[in-house]
Amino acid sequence: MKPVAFDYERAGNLEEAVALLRRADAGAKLVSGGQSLGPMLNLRLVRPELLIDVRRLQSLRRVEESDDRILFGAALTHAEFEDGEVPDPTGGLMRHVAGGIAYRAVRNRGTIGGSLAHADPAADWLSALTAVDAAVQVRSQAGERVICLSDFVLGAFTTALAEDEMIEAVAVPRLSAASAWGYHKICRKAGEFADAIGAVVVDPERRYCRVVMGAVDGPPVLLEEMAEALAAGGAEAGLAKLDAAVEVALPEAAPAARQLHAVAVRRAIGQVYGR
């Protein structure tokens, strides 16, 4: 199949992009890498009246460093993170995750902001950036606002973005030198969508510990009680809570699916503690 007919505009700057979004009145889609949008257009799962091209906007490709975080423009590609062309405030987690997204051809064009806006539950950035408590900076003609990633995704392919808003940047906190992370996903083969994701970040210097279970039917799940046990008692204490936490989080899932998610989280914890 091919897309339905649509108009095309290349925005000259961010202000023009949000103005076009506003004027289109929910009939527009932004395109940068197009690695998710392209197939959806061809299958006619989306039928926009207007495509707004924002790939060349330099304001969406900026990197701004501060003492406690780095702000990444939404149009930075997965490959730029994978290749170390931008700094990594997470001690290697972002570079590791970027290198495992789909295939290199996809990573060359796909963008971090596009992935988050698409909100596919199986997407790597969604789980990994939830684990580090990242936030998205969004823009409309009314101004800017910042949304924690754990509040940004409302459901599968559903976000807190208003129709006239776009992701401008992603703010990622700096992990301390004492931090450790684990990230494990289970796929049928390399490059395919994940069946289960486990992401764990432990930063004792910041008194921070988060355990995330991704590739579920909706937003990534925060296993908060398990994270508390992990922070207080280490790997054994955390793992003792694992099976019960997964069962509570996925009450309607098949036993085999729950087992996959438990394995993904267990292996992520193993990476943190060298198990």
Ligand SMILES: Cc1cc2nc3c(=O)[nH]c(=O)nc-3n(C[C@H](O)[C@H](O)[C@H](O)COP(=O)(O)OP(=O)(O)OC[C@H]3O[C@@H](n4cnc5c(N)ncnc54)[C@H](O)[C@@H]3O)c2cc1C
The other form holds:
Amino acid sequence: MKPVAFDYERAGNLEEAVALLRRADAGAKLVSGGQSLGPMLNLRLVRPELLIDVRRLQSLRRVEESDDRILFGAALTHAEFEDGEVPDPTGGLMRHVAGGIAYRAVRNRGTIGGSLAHADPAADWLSALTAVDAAVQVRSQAGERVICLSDFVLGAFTTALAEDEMIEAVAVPRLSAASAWGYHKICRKAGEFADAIGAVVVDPERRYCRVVMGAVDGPPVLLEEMAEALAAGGAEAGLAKLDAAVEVALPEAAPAARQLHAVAVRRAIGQVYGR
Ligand SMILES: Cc1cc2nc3c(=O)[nH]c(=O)nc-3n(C[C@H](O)[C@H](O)[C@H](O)COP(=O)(O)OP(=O)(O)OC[C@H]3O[C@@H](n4cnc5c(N)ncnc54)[C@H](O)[C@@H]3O)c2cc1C
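Can I get the form predicted in complex with the named molecule as well, since the one above is the form predicted alone?
Below is the whole assembly, all chains and molecules, this chain first.
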């Protein structure tokens, strides 16, 4: 199939992009890397009247470092993270995750902001950035707001973005030198979306510990009791809670699917504790 006819505008700056969004009144779609939007247009799953191209906006390609976080422009590509062209505040987690997304051709064009806005539950950035407690900086003509990622994703392919809002940047906290992370993605072959994701970040210096189960039907799930047990008693204590935590989080899932998710989380914890 081919897309329905649409108009195309390349925004010259951020103000123009949000003005076009506002004016189109829900009839517009932003396009960044086009890696998810392209197929959706072709399948006519979306039928916008206007495409607003934001890929080349310099303000969406900026990197701003501060003491406790780095702000990444929404149009930075997966490949730029993979290649280390931008700094990594997470001690290698972001670089690792980027390198495991799809194939190089997709990574060359796909962007961090596009991935978060698309909110495919199986997307890698969604789980990994939830594990580090990242936040999205959102812009509309009315101004700016910041939404932490665990509040941003409301469900599969559904976010807290209003029709006239766009993602401007993603704020990623700096992990301390004492931190450790684990990220395990289960997929049938390299380059595919995940069937299950386990993402774990332990940062004793910041008293921070998060365990995320991703590639479920909705937003990534925070396994909070497990994280508390991990922080207090280490791997054994955390793992003792795993099966029960997965069962509570996925009551409707088939046993094989639960097992897959448990394995992904267990392996991510194993990476943190070197087991
Ligand atoms: C073959 C294939 C395999 C893939 N495998 C994986 C995988 O293993 N893991 C993974 O995580 N992803 C995977 N992807 C998805 C890929 O990572 C996409 O790059 C990403 O999901 C979307 O980014 P994009 O920049 O291409 O967004 P686009 O396709 O341009 O846009 C996607 C959506 O986001 C909106 N949008 C874009 N930019 C913004 C913005 N700044 N603010 C608000 N809304 C915006 C668009 O309107 C659209 O609704 C795969 C894609 C393909 C084609």
